[in-house]
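For reference, the chain that follows is the form predicted alone, supplied as structure tokens.
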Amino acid sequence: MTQTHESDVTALRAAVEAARAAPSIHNTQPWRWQISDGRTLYLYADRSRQLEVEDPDSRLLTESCGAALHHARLALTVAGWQFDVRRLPDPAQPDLLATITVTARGEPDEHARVLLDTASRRHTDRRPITNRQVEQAALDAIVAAVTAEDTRLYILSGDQVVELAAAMAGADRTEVAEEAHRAEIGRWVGGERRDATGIPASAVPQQAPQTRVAGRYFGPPGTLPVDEGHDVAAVYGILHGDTDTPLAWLRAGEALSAGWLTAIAQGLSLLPISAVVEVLPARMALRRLLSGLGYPYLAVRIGYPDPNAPAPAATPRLTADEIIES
């Protein structure tokens, strides 16, 4: 039998804490957490905060807890432990998306730390960024981040990002025309949050802001202030893979968080560009974009950030007590 030792359990906590601070679709933070046996940290899928008409078959959801697989990767990784990860272990048990086993005690890992203390400044900014160029070391840093975890960032040309956004504005057109579609974005995004889920208002642009590729249907204007800044330096991707499963998306959701985490790193602002994925006309469009060579998981921009501005208040985040189930 496997003695449980307390330290364990204490890293399992701490990995759970540091997966708080991931990003998901619309802050839902989609999972639950289960330490059993004292050495195994169980993921799951929690479908009463999937987005049931952006996201029916759960792709945007499995992809938010793959960012907060990584989060907890790395925590544990900072703390110099050495573990073992399934993903989706069991096909009688579509919630189960991961377990994390620890196995020994190895050394601390000093990049892991520095991504991990960036983990406490991500926020989504969908302001304008600067017109600095972005550094060609910088941007081959994030596509390794997102390679490395088994998916694929493919940099859009500027003829490309033109298709990108024709794409955007027909998938928000779509889904702006369901009555369904706005009630639920009403349910997730604005106002002030009386749960520690969704997007306050103070998150969204006052107005539409200057970006090549429009952003979504948010409702009523946000507070966040925005200036007549624009992203002519933008640079625009898509990540994608060989396959469109739910393992597929779990690995995205790991490389989205790698590639934004190394992107705050370098100086960097990364925005995921969703809406394109949850519209299959859209979302063929990003395959084309690829050549047919691959599945589109998400769109992403990346920039430099305006340094004078302030960031936009950190979204609201549930408890470890409410994630960990006993």
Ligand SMILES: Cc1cc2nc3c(=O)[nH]c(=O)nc-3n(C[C@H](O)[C@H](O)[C@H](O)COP(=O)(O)O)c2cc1C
Given for the second form:
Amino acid sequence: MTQTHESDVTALRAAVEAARAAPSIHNTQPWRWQISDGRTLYLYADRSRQLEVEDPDSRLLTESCGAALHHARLALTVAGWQFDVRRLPDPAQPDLLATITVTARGEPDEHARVLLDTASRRHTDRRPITNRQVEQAALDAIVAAVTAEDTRLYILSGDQVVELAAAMAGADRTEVAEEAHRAEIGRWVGGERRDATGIPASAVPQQAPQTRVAGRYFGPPGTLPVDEGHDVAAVYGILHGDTDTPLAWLRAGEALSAGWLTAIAQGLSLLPISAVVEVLPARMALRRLLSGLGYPYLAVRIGYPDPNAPAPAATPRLTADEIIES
Ligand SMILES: Cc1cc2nc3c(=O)[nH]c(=O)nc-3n(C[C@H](O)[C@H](O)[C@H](O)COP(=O)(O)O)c2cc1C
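Write the structure block of the form predicted in complex with the named molecule for the protein whose form predicted alone appears above.
Now the complete complex, all chains and molecules, led by this one.
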């Protein structure tokens, strides 16, 4: 296909619409998109929504944009488009994280449709999970989805979960001690979020859930009810890979999205745990945990949510017009 078609533009816009639902660090939605020459979608990092204190290296910003990229790819696949993806295509433009160029019509993909359907049901659930053991087949499906995105998921043994918990506690102490960090959290978390970014109080637990690995500091308690459950049945893992570069972080974000949507399709919930990669000593501890397997990108908790407890309310999103440049 060489010509510009109106339908290509419509498909690219629909892909951006789908990508709005992607998870992002503190719901910063640090992306902006451009549709150019009628068939190419450009994904840029939006530095105006970068966490300058918590994420000066852009690791989590890039992972978040990777999750959005995966959502956009999925939407195009579901709609039956074939396309080329180029990641970090121009060293002179580090904010240009990816381009997606539609090349031809293909067949709609049923597996992709099942995954995309889960995207609208996916919410970060910070409550404890139930005592039901994670089924091996479900875990295998998540690992496979992550691996297909050039990233790996290492599942921690019980002893290693204790080490992850120690790393998390250390990272949290370091971050909370820093006034600039507390101020940044205060800008992005809590309240009603009239500006369509950030984490509303309704998604923040009322009290600390009983978990083997403590949740991160989010400022004052939120309004999300938390029951007495303990996450003893949770599986903890580390997304990791061979390099510690922006390209690897972008791929890790795509892998996070693929693994998370697969988890939802399997009836599981997945919770990212990122403080442990934000603070250097904790990141080094995770690296040692991986004992030569690679660089850690993010820790995750996987488990079955309580089917009888209502899921947390959806977090807000910027409109497509706010994130698409003409
Ligand atoms: C790279 C990345 C890191 C995240 N780290 C954490 C975390 O450490 N703790 C947490 O509770 N949520 C974490 N989240 C989840 C975001 O807070 C969540 O995606 C965002 O608030 C949007 O809400 P939603 O996922 O319910 O749509 C992370 C998400 C991403 C993409």
